[in-house]
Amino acid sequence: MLESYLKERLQSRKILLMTHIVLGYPSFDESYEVVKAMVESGVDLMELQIPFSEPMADGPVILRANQEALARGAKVSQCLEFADRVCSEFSIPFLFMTYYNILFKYGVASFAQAMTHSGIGGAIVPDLPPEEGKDYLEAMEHNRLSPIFIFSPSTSLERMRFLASLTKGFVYCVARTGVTGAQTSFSQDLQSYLTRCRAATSLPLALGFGVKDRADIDFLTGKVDIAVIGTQTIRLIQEKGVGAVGNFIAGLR
């Protein structure tokens, strides 16, 4: 399961890594070998995006590469593929995250399944509110997989507790309100919003939304379990070329 992947893992690190990546961007084939890279510079788990048209939790660098891989022709089915490929090669946990609108279209029992059959471990699908999820819940129960639900600074600690009993494997925070990418300031008053978090689960706390360097890793540790690069990472790419993901990704740690 993976919160017991995660909790073992911490035994022996202080903080995880987890990174994300759209899937078809730049190419299913570069998509690769950025798992890749970032699988040999240490990273503990990653989210595998499935592109959608209106990726409503994303800032622009995100949406960029989401339109980019679609216009490129990226497809559902090459993105379980390319699941089935990666979890096969590499041991780390593998998530996908999406809209749930992708889910809706191709069945939700039948995506859960084809997660399963991948080697997914579970989802993170910010567009679902639980209140209206029960089938992704019910499909996601009986293939054994973990639902990924999100707190953030305005989410009350009644409504953190209520998403922890219905989450596995960890819960994703975000550093502050609004999409991905902007500028987060790393300080002592994210200390009050990740209390709550603590408060509300004993499940293990991801924060994401800004994290881009080092520093910020530093100055999560000791405060959450898992630091999540996405932004940042996808940048890089678009700036760089694929080929400065593992020097970018090893310098984290």
Second form
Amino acid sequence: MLESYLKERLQSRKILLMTHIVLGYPSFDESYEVVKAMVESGVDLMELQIPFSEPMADGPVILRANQEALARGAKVSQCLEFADRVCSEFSIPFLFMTYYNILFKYGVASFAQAMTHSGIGGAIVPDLPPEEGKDYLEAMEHNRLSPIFIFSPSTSLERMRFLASLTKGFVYCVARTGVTGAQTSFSQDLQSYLTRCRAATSLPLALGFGVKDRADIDFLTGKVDIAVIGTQTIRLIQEKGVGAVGNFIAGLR
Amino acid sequence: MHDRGYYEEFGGAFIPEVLHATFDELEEAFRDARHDPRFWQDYETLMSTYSCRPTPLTYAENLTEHFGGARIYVKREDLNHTGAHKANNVMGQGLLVKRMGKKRVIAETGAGQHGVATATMAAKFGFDCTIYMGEVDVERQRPNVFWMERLGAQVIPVREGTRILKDAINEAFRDWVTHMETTHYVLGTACGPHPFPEMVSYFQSIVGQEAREQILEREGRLPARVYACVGGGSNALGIFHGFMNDGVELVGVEAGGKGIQSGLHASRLSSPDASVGVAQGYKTYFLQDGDGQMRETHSVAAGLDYVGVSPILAALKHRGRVRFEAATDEEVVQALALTVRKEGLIPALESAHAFVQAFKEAPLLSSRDIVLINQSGRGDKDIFTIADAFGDPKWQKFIMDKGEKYRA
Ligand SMILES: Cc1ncc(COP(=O)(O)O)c(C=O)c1O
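To test you: the structure above is the form predicted on its own. What is the structure of the form predicted together with the partner chain?
Then the entire complex follows, led off by the chain already shown.
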């Protein structure tokens, strides 16, 4: 199970790294190269984003990656095939990240089945609060998949407890309000929020939104269990190409 | 949130966690306002002193004679301040923003009407204002951009996606998740996450309340049919509200664009091309592909050029309470020309969709029947688009001369 994998891994590493890529961007072949480079340079788990035409919670960099992947014809079926391949070739856990319409149109139950079939461990669906997610939660439970919910700085302690009670594996804490890709200042202000997150759950905590370099990860070490690198690697691929990914990841820890 | 705002299977609130507390606050503020009898009174006073409420009901005598069937009446939402029904929703939300103590408003706009209305409200109430508008719409509705800027709003052209209304909505949400502490998002139509569909149609219900009283006063009986154009659905829900419990046939008219067969349209409820999905925070019929990716839409009327539709209308369609039809761009331009010539009324391109369907059906009804058309907005704001549609050579020459002068 995802939680036990993470806890075991945390015995030997002070902080784990989760990376985020958009499938089919710049192409499926390059997505594969990126996964390979990331796994080889020590990433502990990965979020694979299935592109969606209306990625409401994403900032300009990931938004454009979604649009380009779709413009080049990325299909949900190709994303599932891609998942089959990477899950069988690499031993780290992979999660899907996407918006609810992708699951809804596919059929939530069939989608969960397809995830299990591929070996995907769980999903992050940012526009699906648990109150709207009855079918999703049932399908995830039925297929023993981890639904991962999100805490934000505006989430009350009471609601954090409620969200954590439905989450499996780990909780994704967004470092600040806003969308992906903007600056986050990693300062002591984060501490009181993270203390609240910690008080709400014994699940591992991941922190994302704005994590970009080794200094950020050093700051987060000891405060959270997983650092999430999202926009920064996509930006890197845009600027320096797929080949730059391995060194970047290796230099983070 | 107390209630997730479902209408049959449609609606809901599919919002990112970061907005959860903001929506709780909004829902509560709206509930309190609704239960405060002073609130609606304040709203009516504002609309009768700052806008032109009650808007008149005009008997279209010449069109009635021309079609030789039902008596045609027109509800004049074009006579609102800023020129469309959009002002009703905007001023209502403005009063709510004051109650919530927020200082900044943001909005999306397609035709620019909602943007102008929001910028106007912000100027009057002293709020900061940012308007998101698709680049394509900035281009086709330039005069409205000019006015929004003069009114003190910052207009941000949206270059993402299809660069029209839905993309402007996404950008407004992105702003909101960053600034929700100080900012209220004035959504312009009866779409989006709960409580927006309910709230927007609540403010727009003033149209139907007035129209029902007015027609009873004038004719002593109810219309046989009521026609309204449908973008997101707010003007339609507004006028339909007055007749929901009567034996009146309600007809919503969507953008047929270049024809349903062409695929270039925005007909979600009147074509087989849409299917149920979840996007922009709510569940409804969307024009989308098999993977759930939103498709491009087309309409000559920017305000109807939208992939989704009010969940309340989707439910009314399921229940068979509202009939939906589509009008093509070409039909719209013809109906507009006829209305201008016969009545001296200039409906917006959006509103002209409702006229098209009423004109098709009026001749088939008896002279004892009444049909009521909601003229949701005025068309003089569409001067560039309408002049193009009419291919007016004198206008073209004027623009070219003007361009020469600017270049000099
Ligand atoms: C004049 C006018 N009518 C209708 C609409 C469509 O919106 P709704 O369906 O919400 O009334 C618009 C939208 O911009 C508009 O400007």
